[in-house]
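Next up is one chain by itself, shown in structure tokens, the form predicted on its own.
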Amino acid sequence: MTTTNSAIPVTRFAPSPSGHLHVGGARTALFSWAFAKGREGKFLIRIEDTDQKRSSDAASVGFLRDLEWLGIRWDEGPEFTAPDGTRVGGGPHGPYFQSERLSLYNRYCQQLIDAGKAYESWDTPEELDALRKDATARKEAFRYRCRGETTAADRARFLAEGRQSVVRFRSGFEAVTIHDEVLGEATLPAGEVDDFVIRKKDGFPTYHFAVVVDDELMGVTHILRAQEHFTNTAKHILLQDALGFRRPVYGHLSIIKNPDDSKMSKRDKDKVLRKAVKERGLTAPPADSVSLVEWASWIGDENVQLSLEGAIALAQALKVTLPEINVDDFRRSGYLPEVLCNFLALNGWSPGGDVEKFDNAFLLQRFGLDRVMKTPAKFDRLKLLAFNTDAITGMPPEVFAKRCHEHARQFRPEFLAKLGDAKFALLMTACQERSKTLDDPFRSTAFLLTEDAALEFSDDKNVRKALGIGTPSADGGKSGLDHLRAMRVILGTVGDWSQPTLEAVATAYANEQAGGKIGAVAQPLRIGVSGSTVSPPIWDTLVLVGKSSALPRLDRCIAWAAATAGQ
């Protein structure tokens, strides 16, 4: 046994390409990157795509985009062009997709077979099931052991029967001790590890075998991964010893949980959508959401999940908010990558000294395995949102505007097309103080994109109160609807449709007709042009909507309110 003891660490992050990056995987990548780069080492990416049922080249690109957005760039790995044009990846240990490394796995697999440390196994699914049932009847855990050597005649007969073989590693009966930098030391008793499969029937290596070969050939010195892989480490150690490989240093990280102690899972989105569909009693997908084919597959099997695009489209149609689970979810929601990295680092690690807010440069300087926590981390979304809010409200206005523009370019292009440069700049000025995410300026101003004739007016208690629908005026004077009618006439004569002019004419009217209460005038106007009692400052809102749209919207609101009030 040779244990890795390198002054220059090499870490890796090795996702299977099954979609965008889960925040748990992002934290693993972040810790691996910080550990290596903070010690002048190397961080590499490897795509573990030997499971043909789960793999997709397109999906792996999602992982790479997520990592690059977080600022986690790799020294070696799949080649990728960052948005700034920088080429990332490549290196001397490629290819970095496991599906392209079969000849390497086959070479080392044959080495084990030739040394008598691995063997072909020809069991049928029925035979394996019978073995499991037999173990259950004996009240024992099922552990596969070699059932005798396969002769040439046996092999010929199995092939004639159409059987396919797997290759199993001959584990033996020795105890295995795992030294873990986070969890400490643990020993699996002798005989605990069975003769596990290292090459599947389709000729692809199993995870256990491929990861051991790749970590050795790529010079990986330290492996940080989820605690769920801890027991797998015993298999990997046995393989490393059998092949004469080094033993990397291991550190297994706790899982990330929701505040209610449930596992933070991609299925959380599915639960929200299924609940909404059930509550509404839907038997067909809403218009402009998922296709009938995808809907039928999803609704007919609770184990099926919608595609990311389908889930987003259905959520928009149902007007429900999906919980952020993947890095791309947080990106779409307008979280800042530096804030998400900061928050993820605190989910399982502490810099000490009551320090909570820091950047990636600080993380590189301070990160170490000695302060990684063993217990599961709780993902407090409210705290993350508070972190993000502080970062956004503390930005220089020009930086906020630039980052919102980039967010809109990717996720809200309709606002750029509708507003133009001047109004977009005004929207940024109007929204920064009240924004918690980069998406808030757009999420809260959807009324700007609505056709004037299609704007709907909210019939909630706040709207009714502001317009005086069903409630008498507090002072027995004019209602909000009365003020709206009067202001509609005044605004129709305004030539200079700017914030100072609009505020001046409204203030003059309020002083004369509303006892100086500008809110009694402003709130009905807000409802008239936005449909609700929530919008950016009213004078900014009026300018953003524009006179040509504001006046017909006010007309429609007056008609709607009058009809609702029976006036």
Ligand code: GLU
Given for the second form:
Amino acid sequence: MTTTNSAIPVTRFAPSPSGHLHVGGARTALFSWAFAKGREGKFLIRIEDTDQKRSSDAASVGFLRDLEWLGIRWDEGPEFTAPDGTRVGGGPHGPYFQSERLSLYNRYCQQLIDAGKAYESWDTPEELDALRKDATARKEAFRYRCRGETTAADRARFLAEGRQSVVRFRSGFEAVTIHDEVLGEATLPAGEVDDFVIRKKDGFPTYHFAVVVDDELMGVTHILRAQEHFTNTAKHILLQDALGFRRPVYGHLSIIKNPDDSKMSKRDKDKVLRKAVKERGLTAPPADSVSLVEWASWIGDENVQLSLEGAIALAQALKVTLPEINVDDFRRSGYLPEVLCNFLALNGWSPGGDVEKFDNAFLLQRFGLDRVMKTPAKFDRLKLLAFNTDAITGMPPEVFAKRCHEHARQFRPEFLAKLGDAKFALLMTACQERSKTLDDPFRSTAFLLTEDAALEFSDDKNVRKALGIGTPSADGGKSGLDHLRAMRVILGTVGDWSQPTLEAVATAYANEQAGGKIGAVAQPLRIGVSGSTVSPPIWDTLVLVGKSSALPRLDRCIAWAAATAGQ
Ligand code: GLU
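To complete the pair, please output the form predicted together with glutamic acid (GLU); the form predicted on its own was given just before.
So here's everything in the complex, that chain up top.
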């Protein structure tokens, strides 16, 4: 065996393209990238799409987009045009999609067959099942071993019977020692690895075979990947030795867990939705959420997961927040990629000392396998939110506005269409101070998009109190509703609908009619134009809504409050 410990590292991230990029995968990519780029090495991406049923092009594109968004750029790999127009990818070791490399795998597979280190195996599923049952009856783990040589006559017979063959690796009976830079050393006793399949019936290589061939051909020196692959490494080492390949350095990374110790999984979203559905006793999907067909299969089986679109639509209808699991979820929720990278790096690695906040440039300089943790990291969402809040409140206003604009282009286009440039800019200045995410300015301002005639007034305790519904003022003075009626008349006469004028007019009124308490006037106005007691600062809110919408909204609010109060 030769170990690849060349001075210039080459690392890779090799996702299987199904679903979305999980934060655990993103962290593997981040560490692999930082390790190579911090040592003037190369980082490459390879798409492991040999499982034809589970892989999809859309998933591959999604993975690349998410990595690029995180600032993880690859020196070699699938070609991709970043949103800024930069072309990423390509390279001398392509193609970088395993499904396009079948001839290479076949060549090495044949090499093993010719050397007697691999063989065709023709078992039917029923025969394999019987072998498995035998092993169970003997209270042994099932490990497939060669069942005798296949002659040319056997082969002809099997083909005539319509059997299909797989190719299996002759594993032998050696103990295999794995050196792992994170976990240390472990030895798998002789005989543990069976004659595993390296080429499937459909002619595609298995993961084990493709990964070994590609890592060699692509010159990969260091493999960082999830801990779930640790035992697979024994198979990979046996294959490397059989093929005369170099042995990369391995580092297996712990999983990321929820604070309650459960695995951070996409099922967490379904859990939240199932709980909400149960609490509300729903027996049919709410309007405009999931289709009846999707609902029926989901509600009938705890193991079924909703599609991402279905989960988002149902969460919106039920007014629940889904936990973010995938990189795209965090992006949609308005987290900053640099904050997410910082936080992910801390989940499994520590720079030492008290340093907690850092950027990717720092990570490149400092990242090493010696400080990667062996034990699972716990994903503390509140801490992530605090990091994000700090980054957002510390941003120059023009940067915040630009980044919110990018966010809105992707996830909130309706705000861009409705507000236009000037009002969008005002929404940003009005919201930055209180925003924890890039999405916050839009979360609390859905009322800006609502048709005036469709605005609903929230009949809650705060609204009732502010308008004096059901609670006449103690001193017999004016109620919020009285102020609203008076202000509606005054505002009808205001020509210059700007914050200073609106504030001056309302302050003058409050001084005269509300004992100088501007809040007693502002809060009813807020309810009148937004429907609730939460909105950006009131004068900004009035400008954002605009005079032509504000007046009919106030009229509707007055009518609603009067009817509700029975006045
Ligand atoms: N395609 C494998 C996965 O997504 C990669 C494993 C590896 O890095 O070798 O888990």
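Residue numbers count along the first chain shown, from 1. Source: prediction; values computed, not measured. For the two forms, the rigid core is made up of the largest set of C-alpha atoms that agree within 1.5 Å on superposition.
- Remark: with the core as the superposition reference, the CA shift of P285 between the two forms reaches 2 Å or more.
- The rigid-core alignment places the CA of D241 less than 2 Å apart between the two forms.
- Once you line up the core between the two forms, the Cα of V304 ends up 2 Å or more from where it was.
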